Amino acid sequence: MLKLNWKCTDISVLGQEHGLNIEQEFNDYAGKISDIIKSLNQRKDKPGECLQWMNLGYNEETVWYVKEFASMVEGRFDNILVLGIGGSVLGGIAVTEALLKPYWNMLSAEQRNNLPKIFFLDNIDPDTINGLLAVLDLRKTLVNVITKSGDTAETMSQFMVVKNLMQEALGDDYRKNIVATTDKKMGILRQLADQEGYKIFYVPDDIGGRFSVFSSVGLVPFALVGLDIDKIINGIKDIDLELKNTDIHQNIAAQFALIHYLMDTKKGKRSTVLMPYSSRLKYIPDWYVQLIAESLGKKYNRAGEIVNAGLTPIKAYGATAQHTKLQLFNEGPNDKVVTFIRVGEFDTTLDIPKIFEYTGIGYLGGKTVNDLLRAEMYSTKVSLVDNQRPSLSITIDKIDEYNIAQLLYMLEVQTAISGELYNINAFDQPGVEQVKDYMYALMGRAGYEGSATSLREKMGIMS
């Protein structure tokens, strides 16, 4: 199971000004945390609570359908192309980058065990889209278009471009190269899939995009490139049992959430840094940034009071960030909590040869790159302590389906607990919806004509 070390947030290490009396805080908040965990688990099956993601580890029917589909299309495609934005793809990118062999798309078919390459279009930059489509053979590509609402402008514009090209290349057979992941009952993509005969997977009700990685949103692309989704589900189920524990002393998600909440509200540390010491985990902070920013960044609390709550998430990964961001972390504003992710055992070991022994770098010879990366992490952690900067450490045994699933699910649960501590709705995103409305107006969507005029006036003032 995951391990959380919070000692470098305690007053015994950081002192009174920047540290917390962790054991005392755990005792003081024991009742509240217990009530929050009970409430979340009691509400998870109620419509409208947006907590269905807590049940994804037990959705055996979806797992079966996904595995069946992956088996049916096995060997038919050279490429998987995933279209989406935000929560539709960030989890997919993070997990596939972590679990597939490094440089997967550059490996030969034999090295990939004849499994397809996978590409994600996660933005609407025209140069990137045109560049990818120029090198992909769409006749040998399975396109997975993902949007819960069914009308996300960025995703559907991608799809309109790709679908048109696929139809030119394949004729009526293009339909066999498309799988849609969307809402079960409504939305334009749902209608198109029915009309044109695409294979469909459904995003369950009451699951927001940023909590959807273990639904069909993530499981479909994972299975298509050969990841073991049974191990993913087993990892979720096992840690879910631990995170149902109402005793904060035994619940690492509750500990993680409470420490961040108290560091914010008592110590003014309003930024959270996620810093894995593994290049394979470098995209997990991107997923985490959306999870925290959209969930906790809220103007109003549940009582309707203006609170402007939220932690500012910052992505980093070691040892690269030591040469880009550590100066800020150590000597800039003391307003951050850094969370290291440590890998207990890497898949491989890389020896550093004993050469250049007569120079100042001779000391590296005979060690391993694994040793060096471990030393980099501990050195960074100690330097933060020297500067009275709080940090946490999460340890995963190794990078595999079981452990990565546990890591992401724990971060989801701690986000839900954090929302309850801040007394805000962690599952809506009104600030995002406002931008969508402005975009609809500018692009001429029917029903937004009135706001388009005033919006252009405002834009003229700002330009």
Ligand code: PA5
The other form holds:
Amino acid sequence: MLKLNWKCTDISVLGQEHGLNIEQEFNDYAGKISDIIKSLNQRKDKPGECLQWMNLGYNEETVWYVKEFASMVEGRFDNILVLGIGGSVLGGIAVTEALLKPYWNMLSAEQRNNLPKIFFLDNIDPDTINGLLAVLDLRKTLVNVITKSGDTAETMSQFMVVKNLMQEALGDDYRKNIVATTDKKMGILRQLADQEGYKIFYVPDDIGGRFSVFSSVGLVPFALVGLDIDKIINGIKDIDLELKNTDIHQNIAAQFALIHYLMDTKKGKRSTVLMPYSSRLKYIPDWYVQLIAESLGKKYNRAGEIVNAGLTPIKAYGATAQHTKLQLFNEGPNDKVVTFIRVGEFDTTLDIPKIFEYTGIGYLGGKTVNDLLRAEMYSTKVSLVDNQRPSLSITIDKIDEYNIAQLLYMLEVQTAISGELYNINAFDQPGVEQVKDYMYALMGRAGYEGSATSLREKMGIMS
Ligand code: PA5
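Having seen the form predicted on its own, please provide the structure of the form predicted in complex with 5-phosphoarabinonic acid.
Time for the whole complex; same chain goes first.
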């Protein structure tokens, strides 16, 4: 089970100006938190509430279909190529990087147990796309194109490029190398998949991209590279039960959300840093950045008042960020809450040889890299306290399917609770839609001609 330690946000450690009286706050907010948790659980099955992700721990049917598909294509492909952007791929990248053996794509087929390599195209940089397509053998590649809306320009342009190349390489058989993950009813990808006969997985209704990692969006690529999706689902199911607890003293998602909310509203800490001490976890902060930024960054509250709510999420990972961002965290504006993620036990131990004993680095010899990383983390934590900077610590026992699923799910639940504390809709993204519309206008999509004219005028001012 995940553990959360909030001691370094408490008044007893940080002092009056920057610390919170945590026990007092938990007691004061106990009723409100209990109401929020009850309300989320009551609303979760209501259409339009966008809370269906809270049911993904119980989605046995999809898990069965995904496993069935993965076993059907087992051994047929050398590569999986995932196409998508934002919530459609950030979870996939974070989880595969955490759970596959390090440098997976560089391992031999034997070292990968004959499982495929995995590549993500998560942007539309022409050089990167051309570069990857120049080295991938598309005849041996299964392409998983993921877009809930089915018409996101970045994803669909990637797909159009890749589809043509696949058809050139495979003729009509190219269809067998495509899996579409999209909405059940709407969207262009849905229509194309029907027309062309691609295998389809559905993104269930009422699950936004940034909350979709445990739907078919993530489960398909995870199963294709051999991750144990039963363990993932068990992890979510177990922690979901814990996080249904309406008592804030027993619910770490509620604690995490409330501490950030109070640090923002009472102590001016408007940034949230996620800093795992593990390279394997280094893309989890990217996923967290999107989750927090799109969910909590809102102009209006639910009463229609302008609030411009939001925490600014910052990604980091230790020990590397000690040599990049820590100077800012320690001595720059005291406006951040840093959350450390500590891994209880690494898969391996790395001894530092006892050499150079006669030099200033001799003290390292005979220790382990594991010891060093732990010492780095505690040193950073203490330095933040010295500078009266608040921090939280999440501990996961080890990096495996069960624990990683719990970590991500807890962060999703805390985001939903935060949305309720700020009284904003954490599940829409009007600021993103606005830019999508501008881009459609500029690229000449039918129906957007009017906005194109006014947009070009505004662009004239900028040039
Ligand atoms: O979280 C979100 O909703 C967004 O980041 C979407 O995932 C992103 O815009 C991609 O959308 P789609 O899956 O419709 O292509």
